[in-house]
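The chain that follows stands alone, in the form predicted on its own, written as structure tokens.
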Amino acid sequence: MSVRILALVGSLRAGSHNRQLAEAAVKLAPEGAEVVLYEGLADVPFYNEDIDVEGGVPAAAAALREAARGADAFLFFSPEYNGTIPAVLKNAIDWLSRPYGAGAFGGKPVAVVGTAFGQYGGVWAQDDTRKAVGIAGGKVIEDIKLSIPGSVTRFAETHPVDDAEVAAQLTEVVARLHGNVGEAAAA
């Protein structure tokens, strides 16, 4: 069974270390899994029920929903902005949670990982992301965690895919998320 994992990155910065982690996940995906890095979160307007109407959903939001519906699982990469989840990631969750009762998450497995400059690697933002996506209908796999502290120095000259420790941890994250898709399908 081929598993499609949609990767959503909470940083729009071109040199984002969380984006680099997502790029590494794409390269490190085990056989039978495809990690797809979603492009276009910057184009999705802030969620507003007035524009979330049949026939009037903005194209960028509709494209995000379509990509999410085609996914078997989700892998969020969250930096920490002022101690919490970045707005772009929360906005994506809001769009994917609708229409109410029929959102794109639909009980699909979700893991949240990330890196941040601080000493805890963004754990507050990752916890907030898990909470929001769980409320929005995702099946958050609580024991799949990876918080990498000191991103600015750790990845100053090394891409995460070339950091043996990070590559091994990220490979395990993707493999475990992949395995949870199989478990969900068998249930």
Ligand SMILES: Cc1cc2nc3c(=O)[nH]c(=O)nc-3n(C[C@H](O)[C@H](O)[C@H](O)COP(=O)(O)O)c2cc1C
The other form holds:
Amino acid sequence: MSVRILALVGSLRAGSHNRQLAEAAVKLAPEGAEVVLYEGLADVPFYNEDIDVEGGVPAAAAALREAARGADAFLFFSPEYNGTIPAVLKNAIDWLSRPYGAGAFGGKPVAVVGTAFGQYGGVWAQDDTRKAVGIAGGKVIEDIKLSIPGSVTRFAETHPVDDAEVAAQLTEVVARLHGNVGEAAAA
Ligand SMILES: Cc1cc2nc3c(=O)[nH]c(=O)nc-3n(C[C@H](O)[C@H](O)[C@H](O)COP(=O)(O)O)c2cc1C
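Right, the form predicted on its own is done, so what does the form predicted together with the named molecule look like?
Below is the whole assembly, all chains and molecules, this chain first.
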């Protein structure tokens, strides 16, 4: 049975380099693993406890939860917005964190990577994502890290899948996350 890794991207723009990284991960997934790029984040309303009640959960939020429950692991792709995590990704984490103690992360392995224009590749945003997902119930694999600087120039002409260094790094990220699913199952 193939391991299902749900990819969540923190940029909604069509030409997002983080989205391109996720597309590369889809293509580079090793035998036995499948990376699925989640497409519905733009439609998820801001988290609000008043609507997170039986019969009131918006369809887009319910669909996100269902996709997360069907995943074996999560791979976040985060750019950096003003020194931290973009709102779209934080909003997804908030929806997936509830019901409290029974959220959709369910202790499953999570890795966070990304690219940003700054010289550190969005490391603050990716660190903040790790922090939030860990609190939300994911098992963050802290030593899987990939922060690629200079997004706008590095990927201006070259899709990440065609960048040999990035493709090799991403292949390792997905393989290691896949390996953590196996370890979690065996434990
Ligand atoms: C609102 C906003 C805030 C940003 N803040 C940062 C920042 O704090 N650090 C950084 O390195 N880049 C910052 N950037 C630049 C992004 O890293 C860059 O545009 C990146 O490629 C966006 O990711 P995407 O290509 O996946 O859309 C910011 C961009 C926007 C739109």
